[in-house]
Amino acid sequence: MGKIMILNGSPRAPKSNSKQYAEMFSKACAAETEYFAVTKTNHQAICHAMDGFSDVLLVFPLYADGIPVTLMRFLDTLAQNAPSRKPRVSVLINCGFLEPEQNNIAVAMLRLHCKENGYPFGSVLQIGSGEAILSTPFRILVRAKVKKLAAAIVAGQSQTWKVTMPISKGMFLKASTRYWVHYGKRNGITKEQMATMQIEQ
């Protein structure tokens, strides 16, 4: 049985949903796992440590339909500092959209990166409604898929799963709007302010 590096590529790794998914995976996995969070300064150290692992699980959120820059910059470093034995790369990605298919482009980007750099590609779990689902009873659906992902990685398989909250788009939109309005109110921001571009300033 191999050893799995869990690599959190979220820009806010210490407080991220990706960290929660990484912890969930570690508990579900029969193989030994070790957790790393990508920062601006530890790229070389992670590349060096990768020599001791048979598999790498990339855990990250969808950013602008693609890979977050935190992870992308690390992958650029990894391309120039490959381990002597390249591990199999698997993916656990979550997005704030209801549809897990929104993650397709980011997964395709990683498949291409692995192909171009000689890394075998493993299994994928795509999660929709990523932030909301962890605080609902539907969390159990994620746990079930994470267990399947863990078993597939240990077995050296290449499979893909998708999971999201089994609710209508209308219901999801209403619930997410309430969440963000409440979140803005807690931080002194009105719904009207959130609807303008000035919110970015």
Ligand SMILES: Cc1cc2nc3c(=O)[nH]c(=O)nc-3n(C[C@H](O)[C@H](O)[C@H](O)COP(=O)(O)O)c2cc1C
Second form
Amino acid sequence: MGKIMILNGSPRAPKSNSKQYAEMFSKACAAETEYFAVTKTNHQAICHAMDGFSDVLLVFPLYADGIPVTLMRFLDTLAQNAPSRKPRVSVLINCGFLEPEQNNIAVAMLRLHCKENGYPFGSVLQIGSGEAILSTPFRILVRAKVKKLAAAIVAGQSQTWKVTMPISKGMFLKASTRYWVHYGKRNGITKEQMATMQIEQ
Ligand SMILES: Cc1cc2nc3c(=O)[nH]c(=O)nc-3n(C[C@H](O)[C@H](O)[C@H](O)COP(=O)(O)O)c2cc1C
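Right, the form predicted alone is done; let's see the coordinates for the form predicted together with the ligand.
And the full complex, kicking off with our chain again.
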């Protein structure tokens, strides 16, 4: 059985949802796993460590319909510092919106990157409502799919799964708006302020 390198590509890795998904994966996986969070300073170290792994699982969030820059920069370094034996790359991506299909473009970007750089492509799990679902009873739906992902990677299969909260878009929108308005209020920020560019400052 191979060994799986789990790479967290979230820009806020220590506090990220991706970290929780990575932990869920490690628990569900029959093979040995090792977790790394991508930072600005450890690209080379991760590239060197990759030699000892049969598989890499990229765990990251959707950012602006694409791959977060933290992961993008790492992939650039990896392209210049490829391991001698290229591992199979699988993906566990989560996004804030309800629809897991929002992640399609980011997954396509990674498929292309792997094709162009000679990495075999493995399996994919696309999670919608990724920051909300973990704190709801629907968490068990994610866990079931994460188990399938782990089994597919261990078996060397290429499959894709999608999972999200089984609620209507209207209900999701209402619940998430209520959540963010309340979140803003706790931090002294109104809904109107949140709708401006000044929120970035
Ligand atoms: C800068 C930024 C851009 C984002 N862009 C999208 C997006 O385009 N579509 C989406 O569904 N969620 C988007 N999200 C939501 C994240 O994908 C979501 O919060 C995710 O759970 C974060 O995962 P992490 O905690 O592992 O970083 C964005 C979040 C941030 C902070």
